[in-house]
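Here we start with a single chain on its own, the form predicted alone, put down as structure tokens.
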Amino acid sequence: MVDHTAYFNGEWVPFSEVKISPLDRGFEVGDVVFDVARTFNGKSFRMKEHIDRLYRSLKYVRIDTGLSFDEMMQVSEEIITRNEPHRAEAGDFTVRQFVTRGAGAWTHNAGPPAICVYVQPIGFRRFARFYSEGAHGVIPRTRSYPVEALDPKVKHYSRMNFNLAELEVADIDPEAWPIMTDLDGNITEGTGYNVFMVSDGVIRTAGDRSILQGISRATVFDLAEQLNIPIVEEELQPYDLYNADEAFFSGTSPCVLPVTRVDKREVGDGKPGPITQQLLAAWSERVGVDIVGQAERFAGLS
């Protein structure tokens, strides 16, 4: 295992030396926000948007990193450069920033925060084969946090509901990915990805009141406009997903991932759909990387 270089509390250190105190509130009560970007051919993708979302989350939860936006950008780009010698064996990296509130018995006087930026090889093995087969989704009983309890636009580590949803889904289909709903039964998002469906040539997805404002989700909107594919935000129920022509997830590492089965029902004809394939091709063209080919190669499928 390569011990990649990380940034931790103002210093460049081997990732193995990043240590969080068990008294840190990030560890004790999930008092931490984060973000994750990725590279294509060693170049960051939409890093500014990721850092902007991180700083929106920090402002919402009232954590001051002591780093300006530009300083966090510089660190996040420099860490890619410092780890470039290791990229050939990884293909590309994810770049993760996290900020905890620090140690303290009370939230209002805890600190100083722990700040870390690090890279990891993209886990292509987790999803590469689903580009051709399609992923499975299961809608668990466990729900998304209600907006009134915790705004989902904050990207945080307080995600026990996601853990429980993954366990529940694995009991039904060990290879399925959770598709969450809100308290009214409307589809929201996955456990780290946004959910889309296609009906009659229109891409449909939940509005951003009850979901994370995904950077990959925004890219889907951009590509749909480029391709002249209609896209709408609306309330959607499991019924709509079961009867869709195609479905897909969007997320940082896989970008766009076809979904061909939900709750053991085939979506459309049970194969990755043409609009999903169009989006993948357009995304690959935009970043200059064959997204599917790279994932299959580094997952050992080709």
Contents of the next structure:
Number of protein chains: 6
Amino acid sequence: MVDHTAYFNGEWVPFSEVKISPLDRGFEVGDVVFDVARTFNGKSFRMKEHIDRLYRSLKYVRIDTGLSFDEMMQVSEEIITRNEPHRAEAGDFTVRQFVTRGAGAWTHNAGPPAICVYVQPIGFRRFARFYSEGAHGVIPRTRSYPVEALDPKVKHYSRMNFNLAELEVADIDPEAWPIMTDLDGNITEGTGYNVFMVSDGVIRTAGDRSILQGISRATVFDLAEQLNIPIVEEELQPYDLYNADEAFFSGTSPCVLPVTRVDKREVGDGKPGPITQQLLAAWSERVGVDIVGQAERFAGLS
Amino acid sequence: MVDHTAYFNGEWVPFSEVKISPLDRGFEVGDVVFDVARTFNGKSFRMKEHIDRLYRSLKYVRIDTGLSFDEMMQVSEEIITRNEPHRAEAGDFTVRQFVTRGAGAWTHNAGPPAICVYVQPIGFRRFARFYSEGAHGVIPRTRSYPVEALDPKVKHYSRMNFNLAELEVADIDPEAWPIMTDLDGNITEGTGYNVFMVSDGVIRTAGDRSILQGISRATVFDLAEQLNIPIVEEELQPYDLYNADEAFFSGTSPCVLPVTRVDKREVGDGKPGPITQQLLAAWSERVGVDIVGQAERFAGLS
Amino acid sequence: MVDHTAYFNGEWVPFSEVKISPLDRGFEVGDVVFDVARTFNGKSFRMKEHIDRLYRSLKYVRIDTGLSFDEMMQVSEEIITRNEPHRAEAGDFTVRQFVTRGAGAWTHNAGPPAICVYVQPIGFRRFARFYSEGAHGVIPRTRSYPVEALDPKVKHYSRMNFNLAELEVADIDPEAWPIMTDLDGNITEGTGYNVFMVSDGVIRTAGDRSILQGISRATVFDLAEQLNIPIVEEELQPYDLYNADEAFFSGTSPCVLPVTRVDKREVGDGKPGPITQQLLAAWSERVGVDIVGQAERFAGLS
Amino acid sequence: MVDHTAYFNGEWVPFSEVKISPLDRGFEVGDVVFDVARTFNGKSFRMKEHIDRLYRSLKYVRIDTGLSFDEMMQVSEEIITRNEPHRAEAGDFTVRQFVTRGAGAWTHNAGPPAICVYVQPIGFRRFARFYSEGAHGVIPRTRSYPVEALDPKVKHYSRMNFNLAELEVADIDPEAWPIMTDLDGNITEGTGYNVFMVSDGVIRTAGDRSILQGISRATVFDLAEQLNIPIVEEELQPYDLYNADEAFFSGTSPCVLPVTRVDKREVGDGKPGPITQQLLAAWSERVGVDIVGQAERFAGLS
Amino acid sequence: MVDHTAYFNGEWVPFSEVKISPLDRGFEVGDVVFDVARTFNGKSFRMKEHIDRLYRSLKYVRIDTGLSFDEMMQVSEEIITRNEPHRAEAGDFTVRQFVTRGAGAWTHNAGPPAICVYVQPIGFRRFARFYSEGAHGVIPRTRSYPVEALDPKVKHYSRMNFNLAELEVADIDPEAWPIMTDLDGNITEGTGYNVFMVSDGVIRTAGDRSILQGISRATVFDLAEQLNIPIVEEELQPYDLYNADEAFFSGTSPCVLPVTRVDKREVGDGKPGPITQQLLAAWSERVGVDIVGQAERFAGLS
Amino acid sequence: MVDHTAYFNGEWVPFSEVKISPLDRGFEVGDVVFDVARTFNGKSFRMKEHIDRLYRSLKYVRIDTGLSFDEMMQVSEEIITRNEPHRAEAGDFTVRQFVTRGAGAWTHNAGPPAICVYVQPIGFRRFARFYSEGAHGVIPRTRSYPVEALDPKVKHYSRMNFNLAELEVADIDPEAWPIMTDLDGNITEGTGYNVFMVSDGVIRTAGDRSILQGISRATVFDLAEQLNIPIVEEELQPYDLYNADEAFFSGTSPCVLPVTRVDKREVGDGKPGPITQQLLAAWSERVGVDIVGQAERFAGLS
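For comparison with the form predicted alone, produce the structure of the form predicted together with another copy of the chain.
Starting with the chain above, the whole complex follows.
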């Protein structure tokens, strides 16, 4: 297995050498923020928006990395270049930045932070076959955090509730993807992706109060505008999803992933929908990569 | 600095060699449970209750360590023995167990878990001077997780909300300790300790719905019974704490820590209270260690 | 009294023969979904939308009728034809479909469902005089169900909270109509009708998260667009209703019913408002029936 | 199949003749209250408490039956006598009373109510094998109604949320029994039974704010007192149930039913617990019927 | 009309001279705390507890009166003596203390506070006839403040929600007394009195989380203990009150006032209950005043 | 100090003679509604909207002033004329109307109301220096009232929670202005001003469900439209405010006040933003007063 080059606390090292101290608050109390972008044909996609979101998270939790926005951008681009020799076998990379608080007895006097940027081959096997089959969604009992405890707009590593949600969902359908709800029963997000549905020709998704402000989600808004498909933010409930004509997830790696079944109910006719397909096609065109083809090829499906 | 002996995935290693992979879900999504006991004069205190709580957490999050309860007990005791040569300079140890989920794309097929048991010198400097001065408490805006998102009875590492609470509290008083509340404004717990108050001669503390089921808290209940001091579980709000006669925290390391000021209001007469002192004395007697004296000595205060 | 022809479990029978077994879960645990359309001059109005909503309800509660959408449409139209001989004395009909779960010890192995479609003369006497006088509304203490317990978008028969609301309202004003609120105090719906208000020349009504997705409500949206009257969905509270310029209900039988008093406060000048009248006129025109005139005539008011 | 004698609106009729009009609000809007007792060896058990609870429900929803408490008692006893000839083949009966609102356009001027009392053979097959195997519980996403919408202490027929809960549970385990929670995630009740757990030698169950005030639940309290087993009402969450030593349901027909698995986690050692068994034995003794033996015999298990 | 002597900002003045500036924050933003005691035969009752509660309120809102506890006690007793010449015609007095914040642009730099202590003849006419008839209670839609906005344990003047509740109640029954609930539908308190019910021989009342910590309420607890009547704090809902055997209010002036009707439902047999009467008798004995007799006499009923 | 002329209960009196009885419910239970307008160069601004909002408040709380809308307008304008001789030294006036309920034992039979209209010199010193420096905001723990207890759209004097919020904020930064949130953690309003932020070139502010319907807020909407700056109502949280490009308050006296720091985090580049400045300039132009210049001059800053 390839040992990619990573950036860790100011140095370029093999990723296998990146290790976290059990005393770092990043591990000990989940005191980490992060972001993840991906490449298309080795070129970063919307890296600026990802780094921007990372700095919003950092500001919220008051960690000072010591790196300027531009330095973080530069590292995040350089790491792609440095690992380009290994890209062919991976297809494309995810590029992840994380920043921990560092060690200390209290949050406000801990440090220094650990800063890491690393690439990984995109995990096409996890999702490739759902472009044609459609993924299944299940809405678990476990809820998203409320804003008052931990704002879901912060991209952090304290995600135990997401883990519990995945376990519950696997009890119902081991292949299903969680679709979480907030304390009032409104659909929020998946465990790393946003949730969309289409009805009456309109794309609908939750407002960004209780969810991560997805960059892929923003791309869906852009593409919808380009394709002249109306798109709105609304409070949505399971009823809406069950009775939608189409549904899909958006996420950094899969971009757009069709959803054809939710809580054992077929969405629409149970097949990936036409608007979902249009979005995938438009996205592929924009990035110059056949998103579905690449995923299926690298997942060994074609 | 001493490099204590730790148990890590079946082996005894120097603690400095315990490192967490950034791909372990324990780091990446806060998918860890843990527990912490302490020694008195090198003897473990209520280790069985701590391990029992660890296994309750494990059951809740469905991680199977592969270690039986008895094996975990045995390791947790042996680590004290192995590190006994270094105890004199530390005074006493904390003994911590943590178990991560391991690596994997989804929670339900991740693994193997990382299991670690390690000791650390008790951080007496963090709290010793408050036995005589009394600690200050501040109630931050950030809330405990609700049971529906992540049950606070599970002892996990996904604690970003605790970090935010500590930052807020330090804005008001850099020496103050957070006292958290739930979504309804009821007092829950500190960031690693339980909260008690005394009024009308009765010790009062929150029920264990929205808090960790503290072993030190249970010890306070035992000692109160032994001392014939009534003790009750109630929903309590800031009003009750401001107007209490005494207040204190319970926690593994400090056992019982007097609180003399909350949200800029003096509790009682602003000095550690008599029932608080009684509890400390009874606890000292039970474990055969002058708890306050030891802390002050090792913190360099006496 | 006329014994209209009904459809019951595949057969055409006199309505007086439609009876529900006390062991049918439809009775025993309120396990029924339904819908109600009406005719204008004997022609169905938006039957497709009603049947569509019925099938959304069925999908939500997972009852399989064994009837296709088209068959349900066909039955719902045929019943009008079969009862046409009795229409003159009724003015017009409501057409109701209901589907029960059937008998069984558990929901998931109960059946077969009971399917019934029947007509009734429209109950003009219940509402006709309010076209000129304006209806009174009262906001009761009892709340709409939250989505998490039972989504109000499902059209079901488990409506005990609606009954309690009606009783409370009658204590204040025996002629008043309930206007319910959700658990946060937002206006939701009446016990079988949606609620609108007009202020600053804009028609306002609750979004469809906590209410039935009214077909009459949708018609109001259509007519408002046709009349170039702005119409928006908003969270609304009693304050908004008390201080509105106009208010009205929408419902299958009365279509649009003026509201002139809410919680003992006059709405606007205490008379049916001009936009309300415009909507009634436009609706009458669309269906070729003088809605108010018909109601008043059949209620014996003119 | 036997056609038992029922009481219906003042007359004794074969149960097969009891039918509900689709226009009765009892069907149309779930406007019914009811109660269910059972016999042991043909003798009613705590009938007075059941009728008392029925009258509390009636008072809450303001239905006046026209029958006095004593008349309702008398009918409820007489029906047992009248059906005694058929009891041998059934083992024992449930005795159910229900009262509907009657027909009408508004709740407050509807009527007359329909009053029915009927017996049924106890459905031993539904639960008999779980005395030895232990039942499985699953906690669904769908919630109990909040008090503000519909007080769960009222025993009514508007139970669509219970139906949805049963469907969700069957997705996970078709043999499992639902254990519901309230809007705050506290355990409330099953779909017709109360939920208990045992830990530290104490029987624990939810307080009766969000649950039906079970007569069987009250019997468990009596028996616990008789057996000197401490029993308390507490707010309980899934964590408590997963980590309990024993769990069981109480209900009119099964009396006490062991629960050995909740949400795929074994409760205790995964076998019916000793305190559960003690309660069953004491109950059997009190009523002079071997509860388990009778159930297994009539279910064809022995 | 008598112009009683009042204490105002350090001076003894005729009450008619006590006036509040519209610029005092006490008026302008409801920034006042207060308390009210009463006399029996001219002797103060539990004055220390009242002043103690006043100082708890002052501590909560951080107003410093400049008066010590003892000085406030002294003034509160002296005012009774000074007005003793007018007591005969009044029967007895209420003694009220209020403290405003004073004027200022922001709360934290406003002042000096206005401090007033004054007596008033007890308003026997308001409640005397209900000792024999029983008062009526109505539960309005408007809620108590949640602890997170304004803790109801603070005795303040910002009570607009109480005013709205009284208006709603008067719509249903102009003679009824409001019984408020919290945001979860639990019974809290009246607009100046606590609420009790009796069932199964046990006196029940809400815990003091969402209510004022009534001194009369505490007296009821004392008397119940003296009379060997069990008394408990519980979450209570309208269901419990409708189905109670007795109900009553406690308050400074009426002490204990029977309640015989709630939300149009008779409580018990619709007459003041025996335990209510026992409490009144015991209270009368304790203070050496026939409470009911005095009230009826001064209200002109006897 | 000037003793301005005030209107009080039908008469023109020196403001120093306006005094509130401690028995007026307006003082005793916060039973007052009010409004505040200001002048620019001695001319009233949007007086009609202010009086309109006052009458909405009056309708909500059901106080009848006996004054018609036109009479209240007339008085509110006349008071400016009467005090014009004193305006030069004040710069400009605020014009405040308040109406109390009057005295009485119950809300529904109290009266007559006290009606007062008065002017005050604008308190430029309170805010003038923040036009250039930017104000600081702090989000306190204390919450806005929920609609169910007391609708924040009513402009009343029962504002104890606002006082508590100001005290908390001063603990963190004595110069900071409170920014309140609702029970769900959404930003609502300040203690007398509305809150705006700018991001992506869009002005964003909370919808008017949980806030006062600010007239200055409405003016910001008008000016934004005039300046072609998009402006939207959204649910906003602290995350949004910390990460905004600009922030500002709107209020009657300062009109628009830049905010440059929230919860110790710089907003944008920490300086008053360009859109904020544009709004101030446009407002100044509209009213013919250099808003900032006037404030700084009268505050003695220039």
